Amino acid sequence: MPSFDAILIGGGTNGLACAARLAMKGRRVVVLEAGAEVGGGAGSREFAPGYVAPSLAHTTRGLDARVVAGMDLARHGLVFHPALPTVVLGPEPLTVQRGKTSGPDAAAYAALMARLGEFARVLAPFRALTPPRLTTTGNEWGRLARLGLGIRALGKAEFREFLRMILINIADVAEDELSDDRLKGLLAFDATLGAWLGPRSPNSLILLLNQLAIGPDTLMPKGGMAAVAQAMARAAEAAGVHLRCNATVARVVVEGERAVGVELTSGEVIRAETVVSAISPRLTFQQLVGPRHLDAGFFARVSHIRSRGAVAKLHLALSGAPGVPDLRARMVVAPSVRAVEEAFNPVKYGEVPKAPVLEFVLPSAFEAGVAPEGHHVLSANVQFAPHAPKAALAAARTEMLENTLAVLEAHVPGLRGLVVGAEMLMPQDIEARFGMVGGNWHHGELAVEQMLFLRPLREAAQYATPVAGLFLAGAGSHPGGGINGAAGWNAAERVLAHG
């Protein structure tokens, strides 16, 4: 029975970041990944003969600066292409990059994005914060208070505006500040991407600020999204981390009310002083720990963690280049705030929207070898998709694919004739393939009532759990998901602080 100081369950970007940080501090660490390779959603796979697409995430807003510097990812081969512009498709396509655009709303949009960018800047340090306990005082609340002073430093007028805007919906902001439906639709789409809410839902603006706090740019790594996980894996191994793939954890071994290791599905037991789970909190507590080792009330509350996914993943194999304004841009189809809201409404009732909104990129325009010569791969995030469709899953998947192709054809004429292969992953498929409960990217909805010291639950919001020796390090913990590594790095710091 091999023995380690720490076991990491899950080899996604958060698991790798946590493992590397612990190893840098002298801990003997093993990462146990159920899949054939590390990376989780930051991987790649052949979805049709000769066509390779990102497994799930196809871009990033950037990794946590501590992860990039601490793991020295540049030395391990992580390099990004220049930031991608965003093109809002329509009768008159509109290009947007870094808060700048053209047309009659150019000045208003620049002013709005500058203001939102400043709000995001003062919120960014909260992402590296271990959320304080609601029942304690002292250093944790003191640190939170000091970060609050950064918000106050916006100045009286901007501070008042920050307080006015922070919890309102993105639709009101867009419609108050802009007149161009294309820009309003883009803001509505970006704020709700990956979330279970529409642009008129309360608190949708804060989700956009959270994205901007990660970074203002849409980034594509050289070598594709799998290059992020590959660089992180090399860095982790260089730090001394032992990586094991095809190693599925069946349960956390608890002795004397303390986690002391894990048992694999093969029956192998691996022991360690610390067990860290970078997978879903619900899977961790409900399946790996179980009710026997948890307070009944806590176990019941775990089942109430909302984790509804509302994004479908589409991969298309194309026999030629689609007729888009820029092959090396992020394309968005979100004609207006109303279009985004109307795409969300049906999924609340388990139905597929007639006209989903979406974003897509062409990885083959950046990297050779992911498609046959002259061919292309299209990777799209399609909103909104029912995580629990009323119809049979196969029927809902077929309808979702048909409706999405119709939307794409309307905005990129001739595209449908280029399709030689397609894969549509509904939220249920994403859950089955990646272990994301409900198909939710964040392992639990990123909403105000499930953020900071309430994420995933108040008893486990500081990465430590009610089971001694067991910690959380995944997207279900603060500050949420994305190809970023912040939650994993934060969790490592908490583990180290526990001694």
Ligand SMILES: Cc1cc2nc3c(=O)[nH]c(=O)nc-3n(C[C@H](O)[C@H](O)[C@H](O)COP(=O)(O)OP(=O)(O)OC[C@H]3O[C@@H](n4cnc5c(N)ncnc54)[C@H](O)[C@@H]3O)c2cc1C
Given for the second form:
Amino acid sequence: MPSFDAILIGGGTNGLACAARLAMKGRRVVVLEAGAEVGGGAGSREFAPGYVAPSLAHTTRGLDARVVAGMDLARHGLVFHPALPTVVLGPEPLTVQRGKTSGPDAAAYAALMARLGEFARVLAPFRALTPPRLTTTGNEWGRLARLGLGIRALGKAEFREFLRMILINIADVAEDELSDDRLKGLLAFDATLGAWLGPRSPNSLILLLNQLAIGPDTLMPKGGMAAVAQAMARAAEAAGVHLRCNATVARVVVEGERAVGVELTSGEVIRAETVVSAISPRLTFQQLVGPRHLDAGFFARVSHIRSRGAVAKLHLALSGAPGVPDLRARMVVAPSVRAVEEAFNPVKYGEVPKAPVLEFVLPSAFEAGVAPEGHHVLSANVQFAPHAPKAALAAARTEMLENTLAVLEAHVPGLRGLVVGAEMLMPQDIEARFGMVGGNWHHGELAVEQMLFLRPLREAAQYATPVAGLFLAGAGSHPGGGINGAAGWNAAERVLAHG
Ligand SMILES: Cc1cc2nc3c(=O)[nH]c(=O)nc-3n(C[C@H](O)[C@H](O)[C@H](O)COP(=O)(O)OP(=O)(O)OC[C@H]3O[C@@H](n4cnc5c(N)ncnc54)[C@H](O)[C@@H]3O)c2cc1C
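Return one more block: the form predicted in complex with the ligand, after the form predicted on its own shown previously.
The next block holds the full complex; its first chain is the one shown before.
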């Protein structure tokens, strides 16, 4: 076994980005991935014989520009299809792309999205920033202040509007600016996707801005979402990273209050000067490090990191093409703000919503070979699903599937008759299969009280942790999840800065 300078725990897209960056700077790096393949949420799976679906993520808003350029992902085979339009399904479907749409609200929607796009543009640089320590002065705050100046450059009136809007909820913004329920429902859905809040919850607008800051488009790579991880894996290996799959880390080895390596479930111990965990922060501290090596107060705060997932994953095997307006679009079923709010309310009490809201794509319309000839695969992100159902998990899963199929049938008549296989993953299933605590999209809720210098916790917000030599690099760190690699890249920069 060769020796390594750094061990990456978890071969998701953040782990791969971090590993590649470290290797490019001359570190000898090994990635230890529990699964049979790297990719994490950006993988693919045969969920029914002959039908292959994205494991979790089915589109991306775009990868971090530093990751794309630094890993030269185009050279390693990553190419995207043209950006997908969004079709809001309903009695009169509405197509939306990059702020452009038709109907009575076309001009108001374009103006609103232009303004939100401008706000997102000034927020985008925050994503590449190591959050400053609350207690320090000097350089770090200086960088934050410079970014703040970017916001001030919006001009006085827009700056005031920016401050007003980031504090309010998406429902109020949608109601104030638009009249078309289809557009209001779409905004409410997009702002809350992956979050544990409804459109009337405070701060829901900032989550939409964060998504727009990643990118304005919905993108599907050629070869499916797993192609992102495959290109990253090729780039990492080209940089000298050693990838090991079927290697589950059981614990971080700590000696003299310093992380010095890891022990696999097989009992094998691998040592390195630096250990970087690109899995959930709660799992990292609670299971891999353990209370013995952590301050009691910090350990208690780890268990308070909120990590409630509310997205269920539906995969359908279809015997033919569903009757949707555009097979190569992202379809959204979110008829109004109220519909999104009413889908959220029951999950607060561990119940399954009667009428979930959802987005779906048909990966089979983009790639041959993921379904038998003439058949299709439907991949949906369904909101909201209880992370701790009051009923038994199996009963909640059945109810979620039944209610989602009823919603789909109402919007795509005849769809049920095409279903030859179905898989519904509840947040608990996602936790068990992917190690995402609570099934949460971001490995820990992305909410104002868990953002920037509070993500995942004040003591670990700069990617370094209270255990010397141990760093975090996954979605649970700033700037959160999604398939983009930003957290992993930021973490690598921090490891390198530590020398
Ligand atoms: C239902 C659902 C749908 C989603 N849809 C989208 C979408 O359409 N678009 C989008 O951009 N994002 C989507 N996301 C979010 C996205 O999947 C995650 O934010 C993203 O995968 C996080 O990347 P990561 O590299 O930080 O972690 P992960 O992708 O979770 O990767 C972590 C890796 O660590 C491995 N691991 C865990 N424990 C260990 C261990 N002990 N030892 C070794 N390896 C270990 C896991 O096997 C995994 O491969 C979705 C999330 C959910 C829950």
